[in-house]
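One chain is shown next in structure tokens, namely the form predicted alone.
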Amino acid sequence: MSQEPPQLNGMKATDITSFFVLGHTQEGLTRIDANGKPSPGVARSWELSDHGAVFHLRNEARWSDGQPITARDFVYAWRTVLQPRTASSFAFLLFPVRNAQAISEGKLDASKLGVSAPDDHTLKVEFERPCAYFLGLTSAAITYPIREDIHRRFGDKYGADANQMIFSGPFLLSSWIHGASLKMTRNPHYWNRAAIRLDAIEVPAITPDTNAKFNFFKDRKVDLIDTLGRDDLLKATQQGYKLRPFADGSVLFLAFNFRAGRATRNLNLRKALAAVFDPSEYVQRVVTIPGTQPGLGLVPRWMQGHRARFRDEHRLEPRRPDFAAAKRYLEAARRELGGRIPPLTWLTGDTAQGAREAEYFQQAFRRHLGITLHIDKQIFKQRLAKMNQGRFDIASSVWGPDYNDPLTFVELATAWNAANRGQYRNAEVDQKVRAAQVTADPARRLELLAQAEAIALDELAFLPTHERTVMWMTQPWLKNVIRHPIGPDPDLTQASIVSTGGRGP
């Protein structure tokens, strides 16, 4: 693992590192299967309608201490997620449930949430509005069950250490040395434990050093590298390793800060910065990973639309640099900002890729615009904290899908989405997304989302840089690793170790 998991309380987690661990140690009503579709998890079956859903829980579903997982555990979890004191950044994902948004805003008591447990094995959900994608939400970490007695015992420390949580998934977190290593072992009480082939998943080192990870692999100390660094690709190829490409579904972009007092609140300045950016050159010179696509919009090319891919139905022109226009925008921004453009702060991670990206933009802004860019490199957890606090002008950002629908990307531009860390606000964007959420016409729904996306892109709420492809590799004895854009990635719940004629571990 490149980074320490910042948050293993599923009600508060927002990042792919935490979701990887949570996706193996916890389970919701559904799980994402090898085809990227929701499949039965704690729930064995369900009925969905425009008005709500009923989930039937397994009698054999158990927590890692052997106690039954009940519908009340979901009711408690969802109510707690939405309470303002929880400060869950992803609480908005539950807004399709009746009264969820009002509870999140402190206008109603959590007991008014449209979710109930008629009995231990039945969970009833009432919708605020029709929600075509609701089933996809039920595998997200924000919807995992939480046992009230355990949560109350640890309070704010819930999820802070391996012994300060309980587990509903196929593995349990048996060891966690912060910043150094962690280990997940098979959960003996998991309802489908017979299908789990691995005894344990061990992370022997947590480091952003891609060369160190490559050496671990070469020395057979690890069985899988989920992302190879750019500098390691040639070495791996020369040494005969089999590399696999994986388009992980993520869109990477620059998030601008719209808070009062920030220069990036100025539209002409954002236009000047965007006008010197060439996505194709950036992908070729900075990313250099085969299969990487230059950025187009918030919704990536792979996402399905109504009858075809969303990007085929709602096309965007590739961005190209226009240096003459950039200078005009810059002069307008200078006048509007009182005669000078202050130095800008670029917030990024402490990785080699993050440094290359920051230095590329630093040089481009200085050469073409004369703008000074200060680079603020932070470890993953601290970078997330600074983004949430608004301590940046431009933040290097990434978003992966929570569920298989364009809304999961377009909703980034709405006022209620806590992942909109630059606090971009546009009432028309919000109105169009709200209208999309309540319409029953699928084509009209996606048209409204495309219109909202177009407004946000025109105002440069975000500047997409690329759609990520990673190169990864496994030892020959590790089989059935699943890579998919939605859910924990990589997914090792079906993986196994096989004999390789004496060449295995």
The other form holds:
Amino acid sequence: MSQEPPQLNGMKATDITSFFVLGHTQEGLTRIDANGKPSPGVARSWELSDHGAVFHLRNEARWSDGQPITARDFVYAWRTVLQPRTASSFAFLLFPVRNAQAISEGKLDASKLGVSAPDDHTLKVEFERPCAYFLGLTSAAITYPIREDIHRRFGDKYGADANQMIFSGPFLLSSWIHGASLKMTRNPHYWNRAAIRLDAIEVPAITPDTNAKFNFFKDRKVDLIDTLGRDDLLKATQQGYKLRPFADGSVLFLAFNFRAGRATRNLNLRKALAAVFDPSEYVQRVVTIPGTQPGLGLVPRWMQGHRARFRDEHRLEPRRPDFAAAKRYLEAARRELGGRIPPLTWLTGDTAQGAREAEYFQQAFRRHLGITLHIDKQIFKQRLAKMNQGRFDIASSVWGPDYNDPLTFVELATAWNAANRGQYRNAEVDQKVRAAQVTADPARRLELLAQAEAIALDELAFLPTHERTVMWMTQPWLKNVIRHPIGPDPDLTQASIVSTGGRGP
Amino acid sequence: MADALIPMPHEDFAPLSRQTLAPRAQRPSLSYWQDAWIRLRRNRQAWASLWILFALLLFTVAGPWLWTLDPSEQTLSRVSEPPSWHKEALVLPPPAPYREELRSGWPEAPATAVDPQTLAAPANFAFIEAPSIQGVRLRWDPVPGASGYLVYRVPERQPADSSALGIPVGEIQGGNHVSFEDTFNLKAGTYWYSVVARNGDESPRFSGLRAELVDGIPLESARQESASAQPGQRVRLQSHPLGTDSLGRDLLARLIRGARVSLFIGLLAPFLAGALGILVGGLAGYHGGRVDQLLMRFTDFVMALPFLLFMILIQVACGMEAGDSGIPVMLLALVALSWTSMARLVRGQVLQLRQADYVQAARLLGARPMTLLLRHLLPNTLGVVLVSLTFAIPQAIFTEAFLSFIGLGVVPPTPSWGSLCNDGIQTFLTSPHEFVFPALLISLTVLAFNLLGDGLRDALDPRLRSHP
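Would you mind giving the form predicted in complex with the partner chain, to go alongside the form predicted alone above?
Below is the whole assembly, all chains and molecules, this chain first.
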């Protein structure tokens, strides 16, 4: 694991590390299975319609203290998530539920949310509008149940430590030494405990140092490395390890800051910056993980559209550097900004690769535009805080899908998405995405989304840099590890250790 | 006793007339410093170190004039290159657009479940066109029962079995997709490509192909070096005598630029700290008593402060923003924390010298405290001070390297030896030169200063004087 989860309250989690831990220690109504489809979780069955959904919860579902998981735990969780004072970045995911948006804006009381528990084992959801992908949401961290008594006892501290939370998933967090290590052990009260074959999942070290991780693997201290550094690939193959590529579905992009007083508000400046960027050179020479695709749009190439891939139905021209145009944009920007372009701040993570990528852009901007770039390397928690406070000009960002629909990416550009960290605002984009949300005709709906995406890209709300592929490897005795773009990744709930004469778990 | 007056004639008080003494046979007198110099020259290690340090100074000061490459200029077509001199490369024409080969009429996936263990190796594995470092284009015949393919590549060695195929460079979905273009970070040399059919899992059978890539340079990059470059020509590339780093920057230029930072900190910090230490130690030693107690307890307190924590605290207190260089802060922290040993040393010396007869004599003659301190006490501590200074310099250089290594020092793109080491260690196993050269320079400098310090200590020790 590279980063420490900032906290483990599912309502506030926004990052893959938290999702990985939460995905193993909590369970929503459904789980994503090996094929990326929702499968029964706490809910044993369900009925979906255009107006709402009914979930039937299993009688045997238990919290890690043995108490049953009831529909009321879901009602409490969803209401709490949407309250403005929870300030959940992902609350917008629940907006398909009736009155959810009004509640999150403070216009309605949380009790008016279109979700109810007629009895302990039935959860009724009313929709604000038809929502084709709703089932996909019910495995997201934001929809996990929360026990009212526990949550009230710890308040803001809920999820800050292993003993300040309670677990509904196959594993429970048995130890969490901040910044150092994590351990998850099998949850004895989990309803499907018979299917879990691992006794424990240990994260012996939390470090962004890919070298250190590699050495842990070599010493057989870890059984799985989910992301290898680019410089470790050859080393790994020389040691005889079998590498596996995994396109993790994420889009990496530069988020520009649109807050008042930021030079990056200027469209011509953004255009000048984008015009000196060569995505294919960047992918082949700087990222250099085979399988990585140069950035194209907000919606990545793998995403399904109506009949074919979304990107094939709504084509975008690959970006090519144009230094002459960059000069023109720069001149225009300079005039509009009053003669001088201030140094820009680039916010990135504290990894070697993050620094290398930043230095590539730093030199490109300096050489072709004469713009100074200050690199701000921060640990994950701090980076997240700075992104939310808007203390950057350009943030190197990543977005993974929350559910299997282009909306999960296009919604990044809308005013109501808290993950729109640069606070890009465009009424037309908002209006088109809203229109898409209430459109039943799938072709028309995707068309609207494509239009919204095109506007945001034309205005350079974001500059997509690449679509990620990671290289990963396991020890030969660890089997059935699932990697999927949506849901907790890597997924170890079905993993097992087979005896090969080597070290056991 | 007025009658017992001793007569004092005026002449008795007249100055003596100048007189020349008879010449005496004597060898030329050697001052302390002259003697020390002679003894230093006789110490081979110290003398060699002095030359090394002189060369280093030249490297730092004259380097930028002799080697004029921009240390932050990136040549992405030449990343992580080993040292080279006057290398030539073929100018490559712009590649034709690549089109994926689709076998029409072939199913994307088999209709029935297939055991991947039984899948055959793809036949007719071949290059679509001559491979070059701009891209290697491969094709093969579809395999019945495959739902996709994996293309691997490994440099140099031919894979012996399916576990040694190397890095999976291509993951192809669909049994009817039968071509692939590899463009990822290709370098001149030999690569072995393999293709494996798969359906869920991989087949253990593979087809292999050897690609011999000659050094080439894309037309666009060639035009940047010489405007008239034509495809097919050979052009001489920019030399990189120490190779390039992972962004294609010249390592020699970066080392020269980095030396400036390392030596700036390495020399300035000990001198400032030394001055402060001499002042505090001198005052404490000279005054003694309460003043001494106060100053020395304060020194003990400063000594107890943990350096790294203090450094970070100063950074926070200075309101460091992204992009601000950590150098001034580092200097401040180094000076603020490393004067203590010098103060102790000087205090001890001064305490001892204060009792010396010549100091007492000067005091009786009415010398003012400042004169005493500056004329008699401090010059006589100079030997110890100098030795301690020579040992403090490598320590400061090392601290700078260490802080830049962990990212508290210079900000990119400014290099320092420490940050170069940090960059280099990432690629240590694949391109060791990126780490070895900066590490070598640090080690050499630190060693030279230490040996010189040793030599100085021996040379300045009055007990070892060669001419009593």
